[in-house]
Amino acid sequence: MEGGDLVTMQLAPSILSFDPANFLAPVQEVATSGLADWIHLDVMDGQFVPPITFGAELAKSLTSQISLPVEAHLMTLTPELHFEAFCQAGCRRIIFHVETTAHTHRLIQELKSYGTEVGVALNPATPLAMIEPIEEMLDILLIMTVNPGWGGQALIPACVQKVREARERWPGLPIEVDGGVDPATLPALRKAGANVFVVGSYLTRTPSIQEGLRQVREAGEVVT
């Protein structure tokens, strides 16, 4: 388990609610911001889940053209067979999903022999028993805090819960939350111990993507 930094907040925005004509202009103004961490790329089969987003070309076009480290959050029925291309595409890290698979551990080596950083990820109904096996090799634990599939949509306040009991129990881990993340949002869920936040459709809805980013890390920066 690698611990990182627990006490630094970091946002790592979703393009899943900009307009997918031109995600080029938007990422471009997250990266040049200074007030993102990663770039989160939430990438759906119509399978695991029912819409269909984009793929490793999409994610190769991006790395080429910012400095910002890419993740990519893997919400495929068979996510192994994209592990390769997103690493080759430049991604830093893939994350996939527990409920696809009944070789997670072995879908962790096969990731790491990449080089690539390691995380899982678990619907908000998934209990957080199911990473117990596979803690120590995990880089970052991402906690669905809506059900995926659709941007825009409400925390579950029962995930905050969940959040904080996984603190309790990985003390050292990262934890990335995604979904429903705003400034009202988020210092509950920060003070319930998680440090990393996807961030997507709020920054639809503020005068500018800038502006939504300050808003958010604000949020999160009074928390104690």
Ligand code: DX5
Second form
Amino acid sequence: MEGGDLVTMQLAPSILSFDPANFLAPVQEVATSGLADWIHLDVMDGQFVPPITFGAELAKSLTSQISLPVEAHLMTLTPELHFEAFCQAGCRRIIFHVETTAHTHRLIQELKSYGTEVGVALNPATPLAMIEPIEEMLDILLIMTVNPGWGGQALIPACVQKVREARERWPGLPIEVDGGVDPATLPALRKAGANVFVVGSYLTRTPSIQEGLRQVREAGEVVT
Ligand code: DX5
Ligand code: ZN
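What's the form predicted together with the ligand like, now that we've got the form predicted on its own?
Below is the entire complex, every chain and molecule, led by the chain shown above.
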């Protein structure tokens, strides 16, 4: 399991907010910074969420050019249609939304057969109870802290309590948070029990990506 040891904070920068016509340079900056643990690839299909973003070909190009592991966050209907392609593209972790299927258990089994790490994501309005039947099967739980679809949104405060409850229920499960993470919001999420942090648009508002990652790490390190 590569969701971390639950004490060490991991950063999974999202490339969603980088200029799509020119994002190899910023992605390389993330990869060579020594401050990130994963690249978070936001895959949107124009159906489950309105925007359309990246496909498996792009994932393949990224995994062939960068040293960090890539996780695909599938915000798509019928996510199983995309499993094989993203696994073959070299993604080391695939996360799909429980809201997109009536067959969460079967889809996790299918993903495991590809030998990839498996995570499921929960929208802000989706209860933690959805996870209970499949908790033993997960490598990571992704708790959305905004409604999926767009970078740059403000974190929904009630989601912090949801992270706390998830940590109480599953003391040994890596918990990732996604949406509105920055140095101001990270400490409360970390205190609540999250250990993997997606950070997106914040990195476009700092003097450099390196500096943004450093600030985010520093914000997490002051939390004991
Ligand atoms: C939202 C995506 C996030 C997003 C995070 O649907 O899943 O990964 O890129 O971006 P920020 O950090 O700007 O909220
Ligand atoms: Zn995401």
